[in-house]
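Presented below, as structure tokens, is a lone chain in the form predicted alone.
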Amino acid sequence: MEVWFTEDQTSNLKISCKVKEVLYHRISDFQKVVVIDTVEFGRMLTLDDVIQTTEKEEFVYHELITHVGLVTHPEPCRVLVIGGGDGGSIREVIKHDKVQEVVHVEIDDKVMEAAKMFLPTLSSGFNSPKVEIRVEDGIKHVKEHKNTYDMIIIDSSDPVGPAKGLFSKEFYQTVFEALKEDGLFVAQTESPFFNQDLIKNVHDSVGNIFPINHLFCGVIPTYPGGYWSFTMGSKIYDPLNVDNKNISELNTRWYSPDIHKAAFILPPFVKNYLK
């Protein structure tokens, strides 16, 4: 008998993956946390039946949400990661020698438990001496830590449930206040094909708070539309001014000096709705 996992990506679109084995299944205080082993994408983490990451393609997302900002900031000594309980963002952040401390705030400890047990290629950075793990509300943490971080990474799930507040203008204002005078942040901001209103609202909100505001994109096959956006808000440093010659080797599979520049080249249909 064949077993398939299906995600309802929109009311009119589904994605299905053939399953070899269910490895982890827990109902936490916030959501259903599942790790399955799939034929096509390897091990896959889902939250409330929505794909979060897979072994086959996770490097694209995690390298973009971390390295674009970390390369843009010349001294990213103290970094905050909100969400990202799978550990992929942490793994990438600690590749940077200039990073001295990473505070990882994840509201659901079951996500980290699942990653440690069944996604070791992602969660390998959890044991780094640079990393402090805090199981708490990221919104509350940001409010309580003003002028603290050089960079904040908002590695959230979709804007429903515990992640909903991470897409509000009020939250971006507290992020601005939690950053040092030259700080910047990067957040995942959904699909340019299916979440245009959300992307436009985030872009406008961030643009009203941060002097520098950019959208950049990458390709993630299991996410709706396969084309995914990230938003950066920066107080001083512009990612478009980064000199490619100053980008050191990071042992990456997607991110590179050329990708750093190319990620900000947006197709006309995205530019038009951002206006």
Contents of the next structure:
Amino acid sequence: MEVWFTEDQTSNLKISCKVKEVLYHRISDFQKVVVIDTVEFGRMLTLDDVIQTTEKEEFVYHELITHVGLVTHPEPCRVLVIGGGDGGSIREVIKHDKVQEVVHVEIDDKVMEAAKMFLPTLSSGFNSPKVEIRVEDGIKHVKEHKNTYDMIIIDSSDPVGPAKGLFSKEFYQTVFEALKEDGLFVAQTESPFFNQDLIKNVHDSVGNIFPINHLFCGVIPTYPGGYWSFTMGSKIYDPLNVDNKNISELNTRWYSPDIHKAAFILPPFVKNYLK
Ligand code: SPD
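For comparison with the form predicted alone, please write out the form predicted together with ligand SPD.
Expanding to the full complex; the earlier chain stays at the top.
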């Protein structure tokens, strides 16, 4: 008998993947946490039946949400990762020699448990001596740590349930305050096709708080529409001014000096609704 996993990506759009095996299934205090082995994408983490990451294409998302900001900041010594319990962002952040300390704040320890057990290629960085893991609310952590971080990465799930507050104007203001005087942040900000109001709201909120504010995009085949956005807010450093010559070899599969520039090139339909 064939078993299929289906995510309702919008009320009118579904994605289905053929399942080989269910590896992990728990109801945490926050959500349903599942890892399945799929034919097309390898192992896949879902939260409340929404695809978060897959072995086959996770590198695009995790390299974009980390390296674009880490390369923009000349001295990213102290980095905070909020969410990202699968470990993919942590794995990428610790590739940077200049990063001395990564504080990883994840609200749901079951996500990390699932990743440690069944997604070893993502969670390999959890044991790095540079990484401090804290199971707590990212919103509270940011409020309580003023002027602390060079870079903050908001590797959240969709803006429902535990992640809803991570997309609010009030939260971006506390992110501004938690960053040092030359800090910057990068957040995942959903689909340019299906979440236009959200992207516009985030863009306006961040633009009112940070002097430098950019949207950039990449291709993540399992997310709605396949085309995905990230937002950077920065106090001083502009990602568009990074000199390609200063981008060192990071052993990446998606990110490169050319992708660093290309990711910020937006199609007219996105530029138009950001105006
Ligand atoms: N629609 C799903 C969006 C999920 C974005 N976050 C994924 C976390 C991967 N570390």
